[in-house]
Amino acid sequence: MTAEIRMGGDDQALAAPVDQAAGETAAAASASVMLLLDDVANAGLLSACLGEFGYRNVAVAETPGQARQLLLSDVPDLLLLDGNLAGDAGMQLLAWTRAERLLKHTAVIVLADDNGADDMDLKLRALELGASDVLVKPVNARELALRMRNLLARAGARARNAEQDALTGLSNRQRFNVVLDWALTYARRMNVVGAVLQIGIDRFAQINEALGPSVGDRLLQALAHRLAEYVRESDIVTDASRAGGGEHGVSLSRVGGDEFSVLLPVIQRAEQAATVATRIQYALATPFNVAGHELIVTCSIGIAVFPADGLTRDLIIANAGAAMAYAKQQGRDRHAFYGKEMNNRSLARLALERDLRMALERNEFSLVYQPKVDVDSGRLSGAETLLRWRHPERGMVSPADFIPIAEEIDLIIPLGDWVLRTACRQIQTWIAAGLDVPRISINVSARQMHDAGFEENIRRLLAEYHLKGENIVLELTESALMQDADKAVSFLKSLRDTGAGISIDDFGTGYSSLAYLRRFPLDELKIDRSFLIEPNEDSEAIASAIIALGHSLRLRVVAEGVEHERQLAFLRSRHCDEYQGYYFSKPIAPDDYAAMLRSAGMIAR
């Protein structure tokens, strides 16, 4: 059996291939081709013919076993396979090729003998197994070259589309995985060091919710463009690319919604990866102007170095991700190298996330109430609801530990709804018991602010529990309001229409503009506890200024975290309106707060 290459005929296939198809020759020169025919000599003839059409990178396998080794070690763009190899070896190799992940984009042309009905059976079977094309011998060289050209073009387009992120144009996770696999293999063979940088955009979800997904998408595109520019221009990245070689050099990919990865296949020392991370953070420091919004964006970067931090793709990616999560937990806008303790911390966090998702269903949450007191009279003036989580195994979990996680995993809205409903139901219970209940403050997260149904939910709960808006105060943090101050003005006005009071919590720790503060429809400012914990001239001056500012805007001013008589004396001297803190009472259970109201004579008349 022979492949039988026919070179004559009407088309004069080899007469002037370069003159007729210069573009084809240029494309062919960059393609890699492998031949496995039933006769080595015939394979050599076909290789020579392909050389006339510009194919310079042609490998010949002598046996199916050798073909498998060559296919995996140097993945070709196209395989020419004799379908009539002895013992069905050709069809077996075709089936194996289509099952291999690394070879799924390799085009395969099967050459079949002209044996009538048997030929048709072979052609149909080859196509069923995934052959890209089937040619019957004898093969016309010009026809073969044209079919190869077309197949390579289609395969290249499919490969590019399959491995490209549609939004940013960067390579995607699939492509990153392929290149990382190569880099790990190269590192093992050449005894070199490489690194993966996992980049997470800080607080992207809040930007996306505040400004809408279209602005979020445009921001991601701008981020990708700036990162790509940096990767092209960085000296360290360029050196790593040259060391890695060719298409397997440095790789920048978008691997998730707001996550990017950079692969440094070869570095001289781990510190170089830190230098790249620092420069990436510096590159993002310049504000982005997107759809008329000036956005300041930071990122957290985790670094895993191979082979020290792992020898497999999954392990390196997981460890870089753990380092990125650690960088976020340390305050964001920083980078961190992977350490084994991070993995333990990540596993603990995953367990906490899992338990947090089930805590609502298991009724593990509860509310406590911290009384608010009039500074001058000492009478109860209200209370702030505070969320508590009693874990069945861990016991009480601090809100500082679980609230940030709830925000990140999109649990904060259902959790916030639960708090609102539970607080309203409790107020109704107290009123039904004959108590004169002063306004109860309820915290509202930044994510709830951007929930389109939030205002309607407030109205629905007030109606359901027969309450008036004046029964509650909604507390929002200064930083949440200032994420999109113009939108916050509209949001607060809609809340004011429900009759609820509006308070800015933790005032003095953010970056409020006085111009916006005047536009916000507010009832109350709460001085952050940090200004009272250790009184000094600076903190007292700030607290005094906040009290004066609040009064100038006709707002009640409430001090948080009052624990000592001297703090209360200071607030009294500055005419602060209300306070809360351990000096009067720690947060207490609903029944204890009801008893406090009765003791204070706060009975409905």
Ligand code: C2E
Second form
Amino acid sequence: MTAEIRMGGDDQALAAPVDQAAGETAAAASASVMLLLDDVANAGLLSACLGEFGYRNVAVAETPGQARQLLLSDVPDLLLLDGNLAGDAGMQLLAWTRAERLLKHTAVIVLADDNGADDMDLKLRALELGASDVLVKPVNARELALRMRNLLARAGARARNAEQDALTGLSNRQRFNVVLDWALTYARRMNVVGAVLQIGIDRFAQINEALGPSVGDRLLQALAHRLAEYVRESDIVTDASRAGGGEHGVSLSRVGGDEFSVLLPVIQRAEQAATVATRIQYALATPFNVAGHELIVTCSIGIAVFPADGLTRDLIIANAGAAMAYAKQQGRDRHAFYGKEMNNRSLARLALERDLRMALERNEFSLVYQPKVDVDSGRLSGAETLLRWRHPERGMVSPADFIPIAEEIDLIIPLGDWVLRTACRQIQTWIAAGLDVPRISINVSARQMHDAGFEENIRRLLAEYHLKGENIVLELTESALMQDADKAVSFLKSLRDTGAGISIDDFGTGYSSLAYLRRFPLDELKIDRSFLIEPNEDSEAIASAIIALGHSLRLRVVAEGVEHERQLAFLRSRHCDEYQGYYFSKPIAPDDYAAMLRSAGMIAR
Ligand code: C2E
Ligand code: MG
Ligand code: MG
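And the form predicted together with the named molecule, for comparison with the form predicted alone?
Full assembly next; the chain just shown is listed first.
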């Protein structure tokens, strides 16, 4: 067989212009190619031609057996295979490559003899067996280079798409996994320390809910852009990138809907990861302007350090995630390390969960009542019932500490039922003792809103204890309602039908949309305690605005956490309707509340 390979050639139309984009040469330079031709001399010649086209990485196999070995030990991007090897060996090798998992991304171009009609058969067979392309000998080197370029470009684009997040253009979780695997291997070999920062955007779901998914998407893009800019411009130069790690330096990926990961392949001390986390939080502090909305976004970051927090990819990712969940649980907008201390805390938390599960049976819960007072007259206007847990060893545990756990472990439904029943029974007991009992407020958790039997349960309890709807007020927090505002509208309507009053608790801390506020059937609005803690111009302005807003919606406005006379004076000057707080009374036991009603002359006639 002679003159199989020709440079240049007559088919100029197919040939690539010699000065095609520089990227092409770069692509050729980084591609690896293997040749298996029936004539080693021809293979050498072809290899030299490919060199002219910029292919630096061309291996020549001499026999099919050697080709199999080389293909597996050094998987190439592209295989040029002679279709006419003795004994059908070429076609057999082709079939084998298509079945071999490791070679599924390797493109195969079959070079076929020009045998007239027979040639057609071979071409078809090769394509059926999975060849990427078939070229007839003698091969025009220019045309071959052009076809190779196209195949490699397509494969490259496919690989990039598979590893890129379509919304933000950042690498996706697949890519992150690959890079993390590399970093873990590197850290093991070089005996260095690295870290993964898992970044979760705080309350993203609420933003998405309130402003719609297209604004949410644009916010994610803006976030990704800002994070990428920070990672690019920051001076967190690591030894790995200095050592030629190049793309294996600091990397940023979008690994979930509202979650990003930063990999620091080499750090000197674990605290460096905390510094990076702080700077990321700082970078996000400037508000985002998306579709005319000014959005203030915070994030919670979990940090896992390797090898200390794990040697495998799965463990590192899980531990960074656990640390992030912990940061959120601690109040968000902060970072936390996974580590011994955190391990201890999560063990303590497991123990608390276990005890909480048994607390109902063991009768460790009780209810206390905090009086509510009319601002103008100073008369008792009601009371809020608050849950207490007396833990056998720890003593009193605050509901702020155990309600979130009860929600997570699905205990909140039976616990919430217990609160409702106990409160209703208590009201009946007071009424039976001849007291005139103003309405009792009961806190309802977000999870109870999704409990199908909730409304029915209320009706049943009211009937069982001979109460009217007006005897109780149900308090739902603003953030619970806004989590699923449409659902909240229908839920509140069904509760309203029972005659119960509806109150929106901790108002001012969530992201209420005013449009929804109008649609919620409400009776009362409770200003969050935080606006009264330190009376300064800002908080007073907000409290005044909330009172005015409540009144314009014809709601009763209640202030929580009143501890001083001057707070009360302020509320009086703003015509707030009711208040509650240590200034008048702490939450008290049922008997003490009964005594309070009696001494206020609140006796049924
Ligand atoms: P909340 O409903 O906003 O209740 C008001 C909280 O402020 C209560 O805390 C109360 O003791 C406290 N407080 C009242 N006046 C003052 C004051 O003047 N100064 C200060 N510093 N604090 C004051 P508590 O009892 O620890 O309850 C915390 C939260 O736990 C409640 O906030 C409520 O969201 C939740 N919670 C309590 N009981 C229940 C319940 O039965 N079910 C549900 N789902 N949540 C409950
Ligand atoms: Mg409340
Ligand atoms: Mg409150």
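We call the rigid core whatever largest set of C-alpha positions still superposes within 1.5 Å between the two forms. Worth saying up front: this structure is predicted, and the values here are computed from it rather than measured. Residue numbers count along the first chain shown, from 1.
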Compare the position of the CA of Val262 between these two forms after a rigid core fit and state whether the shift reaches 2 Å. yes
Shift of Asn84 between these two forms at or above 2 Å (CA, core fit) = yes
inquiry  = Using the rigid core as the reference frame, would you say Thr63 shifts its C-alpha by 2 Å or more between these two forms?
reply    = yes
Taking the rigid core as reference, the Cα of Gly331 travels between these two forms a distance in Å of 3.5
Cα of Arg188, core superposed, displaced between these two forms by (Å) 7.7
